[in-house]
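So this first bit is one chain, no partners, the form predicted on its own, shown in structure tokens.
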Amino acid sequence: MCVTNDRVVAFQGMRGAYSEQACRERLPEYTLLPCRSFEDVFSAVEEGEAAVGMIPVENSMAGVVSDSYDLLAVRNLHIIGEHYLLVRHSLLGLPGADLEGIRAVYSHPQGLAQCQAFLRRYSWTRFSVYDTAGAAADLVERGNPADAAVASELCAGLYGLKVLKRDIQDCRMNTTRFLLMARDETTPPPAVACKTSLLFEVRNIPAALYKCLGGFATNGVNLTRLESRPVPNSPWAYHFYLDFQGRPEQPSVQHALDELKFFTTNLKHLGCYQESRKPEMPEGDPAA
């Protein structure tokens, strides 16, 4: 039997990252783990290195991420919580730079693109590479004040560089959602508004997945989100993501699942938990 860490969250990523922030938000007085991938994140957390793992699951402008939606199909953490990070990139600088100087820039290809208003505004090299932290980190080693990054402003003060432009994203309400994921399964207070996650496959009958959410629909169940992801070593076959508002204890959700669970197999229950508010919109003028 392992011994958990009880104040460590887990994150994939450098120190500086997207996720790390939202940990910090989310779970101040937690000490961070940054982790290589994905896989060491729900690794971490599954042999107790860590209590909570946090991992993106989906961004209001570039979609799912895939990875993370694989991964709870195949591993057994359970869903404990969720948060939403509002996404404001800088651009980054070595102590002196200034924006005149500037030749080119790096960062995620995601960042890049969230920032096509404000970077089309100068003829700079773009370069693309594996994160934004990443890009902050190699900024410092490659020591040319020629070079910035696209990257949170987080990394600025963890690198020791110069923020040259905050808030230069295109969307102001560029948002990325969060899951916390544990080994056991929590139970919400009882007077929370909850959300509930579970992962199913369809019966190979005609209009299976229309008659798996046609039961929500009759018992006033809110969906709120629905993904489809292959799965694994089963050619042109799917299963599927649902979140919905509720508990499994309410009587309305409970006749919804009875009927979802007739047209279903493999259906798995991935937790509940209390929903979280989005971020509102800043305030003043966008910087970009």
Contents of the next structure:
Protein chains: 2
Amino acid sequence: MCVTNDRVVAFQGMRGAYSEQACRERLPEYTLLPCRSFEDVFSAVEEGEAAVGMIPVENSMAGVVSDSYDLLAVRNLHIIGEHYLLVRHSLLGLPGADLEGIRAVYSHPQGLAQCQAFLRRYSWTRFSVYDTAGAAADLVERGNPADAAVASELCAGLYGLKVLKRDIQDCRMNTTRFLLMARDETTPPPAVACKTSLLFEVRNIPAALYKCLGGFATNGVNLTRLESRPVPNSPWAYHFYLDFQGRPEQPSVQHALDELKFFTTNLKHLGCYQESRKPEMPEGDPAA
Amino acid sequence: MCVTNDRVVAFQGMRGAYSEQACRERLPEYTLLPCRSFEDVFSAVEEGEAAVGMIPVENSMAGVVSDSYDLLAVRNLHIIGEHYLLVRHSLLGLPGADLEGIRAVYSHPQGLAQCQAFLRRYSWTRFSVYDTAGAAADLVERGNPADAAVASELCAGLYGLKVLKRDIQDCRMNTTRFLLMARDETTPPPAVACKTSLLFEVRNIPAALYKCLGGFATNGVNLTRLESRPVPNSPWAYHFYLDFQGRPEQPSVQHALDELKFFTTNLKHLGCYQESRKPEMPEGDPAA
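Rather than the form predicted on its own that you just supplied, could I have the structure of the form predicted together with a further copy of the same chain?
Below is the entire complex, every chain and molecule, led by the chain shown above.
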């Protein structure tokens, strides 16, 4: 591995993206490598351009980021950490714009989904673009005062835009969970609380999912997430993504995994990593 | 209920939408009521403008339609049926357009997601709009031969567009599952195979999800779908949507539901309806 790339973190998006904010919070000493797509983030890490990739997997309001989950299945990076980011959206416009004159709003589909209650008050046309920060940057390029973007307030400063409305997200605890991805697996120090992530398909037997979860229940291993996604090109077959508290070396986890193997196919260990705390509710938040 | 609206079906989208195609396949004798949003479909049925609403809930490739699931939780319609539609996407352009000249592609986010492998071959800018058919209709309005839309071939005829490429979906068995929604619950005839749909939150106890599934496993009730979605304004709390084969009157199902009640809160019965067959693989399909 090239020494110069040891402290580079890849993320999807442009300057001002929420993924950039997550990188800055979690890895403040790292150099940032913006990538156009999630695939490019995975490739940057696989090819050594970056030591770590930071990818969003779930938002507390909008649910899973499907593309990220699907890449965990087909690419071969390991999860080495998780990070929770408190997301606060702003409506941004050109310096001369005002709320009454807006006709169209641009953002990432998740950005639009997280401000549904606010956006429903207006009959603006909604356009989904690949990135919240890209939506902000494009406002300047198009120069139309009837256009607005849902993005971070950080983008207002970066791109010279006006904040038309702050904190437009539906929920004051709008949080996104990110995963840190690397080529090599890590083993967290013995003293820290860990999570482990797995991917599997259930065998075609009666009550298969129930049986898969049995080893965890009877061995007292706490599941924190179970998510199903369609298997590409296998209609109505599902992968399951499972997160649990603990590490594979623990006897209770070993027993649970032994049982799991019996009822699954294509079981893939995605990683074991230190569990992160979810952010606290912000004080003095104006949203109800 | 007003007699004239007895045979009206509401769907989200414009003329040429896949939801319209589902309505025509399943309820060919019904009058079509196009609605702008899923909320409007629910409202049309609640207010008696339509007898039935047809809403997509899951695609075999792109996964769940989150907005539909979220409305099942907060609105009070009943599921009275399901329908599977085989989805075949085309790339449409203006009459003078050709594939080489395309620079931007417009579609519903699910439409773009279902053609990822095809779209990755090009560096087109992707724009998500509220509707595949709307994306097609807008091509005519903008009149830019560098724009294309991912939509049904039906739209080409309706809007006077050219088919630039047929069958661009990633998977030849690209199927969307629709639910038929009505104000009043129905009871399917005794002879037909049924599904039942539920919504619940798990109690905050160890191994809660495992315990919720236990009654189904031990009573031989077959689960066909388990889907989790965030509870609005309750960060990191989840609803579970559960479909199973059977009907609430069956003793085995009653036992399973009795157990389920013990481990859940906010258990909501969404409906019991005849199980539909998934479509067969189309013959002579060109896709690999």
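Residue numbers count along the first chain shown, from 1. Since the structure is predicted, the reported quantities are computational estimates derived from the model, not experimental observations.
- In the motion between these two forms, where one rigid part swings relative to another, the hinge among Pro188, Glu259, Met173, Glu46 is Met173.
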